[in-house]
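The chain below stands alone and is given as structure tokens, in the form predicted alone.
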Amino acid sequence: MQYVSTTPDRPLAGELAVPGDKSLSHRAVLFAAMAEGTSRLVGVLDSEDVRASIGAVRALGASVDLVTANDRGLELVVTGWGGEGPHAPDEAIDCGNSGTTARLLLGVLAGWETGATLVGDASLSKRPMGRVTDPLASMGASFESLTGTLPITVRGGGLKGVDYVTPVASAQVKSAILLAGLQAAGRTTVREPASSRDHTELLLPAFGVPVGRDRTTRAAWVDGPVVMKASDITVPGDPSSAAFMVVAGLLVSGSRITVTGVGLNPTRIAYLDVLDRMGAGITIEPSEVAGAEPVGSVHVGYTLGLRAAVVRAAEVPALVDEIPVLALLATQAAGETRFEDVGELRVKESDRLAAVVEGLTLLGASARTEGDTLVVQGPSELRGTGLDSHGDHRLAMTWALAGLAADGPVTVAGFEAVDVSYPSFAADLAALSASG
């Protein structure tokens, strides 16, 4: 599927709500799923890679229903298999796209003899797997893979707490480990080497599990083992999603838009910090709590005179998702920015970082890599051109808001990609443009 993407032909503005972010809701579906009891889940994402969840957990026997769907997400019931475990599959569980759905799931099955397999498509199958499988097989659980990657078979049960520190900081290789934490004898600790996004350590406790933090040496630890109990949970608009009609705002001159009921977990808006230290004007108005996190709208208004910045190594781990429109962002912006240590992107759904700079370069933008960090030089005049997603949902969304900027139309291959996080990007969009 193409998109077509032009400058509009007045400012983009209006108020909108992203869906309901992600991570939260991979995570929601699944904590329900393993937690005794029943538990409603509003907002959920409606999405490909959090069908993908929903499919996974109803293969291994918790029941889903599906209540309400609508633009803001799907409210869903589910009850788990709490204390039970799992049952088998009858066959191999396809987790599609989804690395969180796959990586999440192997902590989930190591706790249980059950036995499983794991499969996905063409893309999440060259993505590596150790990362996770190699604690999880300290702690006792084995696997059999060909390669490293999917398809994985795991087979878990009488598994034993440790200490683990992870080689690079990643929120899906903390939150397996934790998981299956919760089915291992004695104590189990997380440590990183950089922040990453908390969402696990903040939404277990919702499930009645207590989780430890010791945020100075970014360490998170649960006992077990220990059985989850049900919960209701709002998931809040995706911060992640909220990024890219943020950066639209930035990108069309005299827009103004606000976004609503989006989650402002610190874990998840270190894009924000680097707008600002680019100069764009935007505002932050915390307004609740849902889901265990805090909620709040963002509002955006167009800036002029965008400045070049720096994203340390150590930020990167908070905005990795961000980064290919923030690079977008940085062709309009004065002088060098520099992303640090972005070598993470190359395993994402697509070697993300080569497709960064092919996609600028082809925009008539200055990009380069120097090893693992990536080079924008700004401002720069962007032109019409092809590029393709290479069916990853952030690039296509990114390559889509080019062409607001560029001087001809911008088409975008692949577009459908972006049913994985946003499937109503196009349609937001396109109503922004109608109310400037």
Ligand code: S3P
The other form holds:
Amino acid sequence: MQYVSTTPDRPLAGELAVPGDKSLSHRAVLFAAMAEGTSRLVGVLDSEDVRASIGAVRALGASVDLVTANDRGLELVVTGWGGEGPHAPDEAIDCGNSGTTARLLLGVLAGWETGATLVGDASLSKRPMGRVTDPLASMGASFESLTGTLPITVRGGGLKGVDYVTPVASAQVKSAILLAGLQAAGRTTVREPASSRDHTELLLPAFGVPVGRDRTTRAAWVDGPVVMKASDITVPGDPSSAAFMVVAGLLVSGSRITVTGVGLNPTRIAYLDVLDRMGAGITIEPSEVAGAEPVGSVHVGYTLGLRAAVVRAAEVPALVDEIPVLALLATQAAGETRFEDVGELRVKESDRLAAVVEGLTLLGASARTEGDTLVVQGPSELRGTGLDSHGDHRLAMTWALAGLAADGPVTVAGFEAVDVSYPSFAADLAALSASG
Ligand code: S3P
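What's the form predicted in complex with ligand S3P like, now that we've got the form predicted alone?
Everything in the complex follows now, all chains and molecules, and the chain you saw is the first one.
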């Protein structure tokens, strides 16, 4: 599907609540499926990725009933397999485009003898899984894969806890190991080189599992074996989806936007720090806590005279999904914006590093890589052009925003990729244009 984006004839204005957090929705569904008893989940993101997790846990024997589906997302009642463990699925489990589904499930399944094969779409089938299967194999699980990527058959059980130092700062890797640790004998510890999002550490205690943490050494641990207990969870709005609306407000002159009910977990909102350093008019208003997750509103006002910023390696895990859209905004800021040590972008839903440089260049901006550093030189006048999502939801949305600031229409091929994380993106953007 093609999307044509043009400069609106008036500012963007108004208040909106973005859909539920994708990372938390996956975890809420998986943890409820693993738990003993019945959990009620509210505000679950209704998107292709999360549907992959729901389909997976159903195939493994959890019962998932849909109570309502409306613009606040899904309300689900989930009865988990608890201490009995998952059932053997009838066929391979299709994780679609979802790296979180695949990697976290590998951790879950490593704990049981059940046995299952995971498959994914063309993009997911290229993404590295050894970063998860290597540590899980050291705990005692076995994996069959021809190439270290999906399809992978996992057979687990009889795990022993490990103390694992992961070479990548990845919440998917950390979570997979901790979830396997719930079925392992003794303590399972993961140590990361930089702090990745900590939703697993914050959500497991709600399901009755204490999680030990040492923030200075970036270590987290669980003691197994332990059976999770059902819990009622409300999922806040996705800060990564909010980032697109915030940047939209900074691309269209005179805009004023408020995003409400959005997650403000510090391991997710480093993009707001970067926008602040760029001089953007942003105010954060904390309002409540949803479980252990902070929630609030983000106000953004269009700001003249944005400046370039340097994004250091230690910050990258806390804004990894926002780099494409921040790079787009950097084309409008004076000076050289640098994103250091962002090689991980090469193994996301697409090679985001190559695709961002290619897309920004087609738009008439100046962008390049220096090794693993992404460099954007601004300010540039953007021109209308045709761009491709490369089947990647975050690129589809980034390119749609480029059209807001370009001198002619920007056409985005493969726009349907937005359904992975933010199916109502175009409608939400149109509503902000209509109220301006
Ligand atoms: C996610 C972690 C991040 C992120 C992805 C979701 C998660 O991936 O890019 O969109 O829910 O744990 P990595 O853990 O590979 O950095």
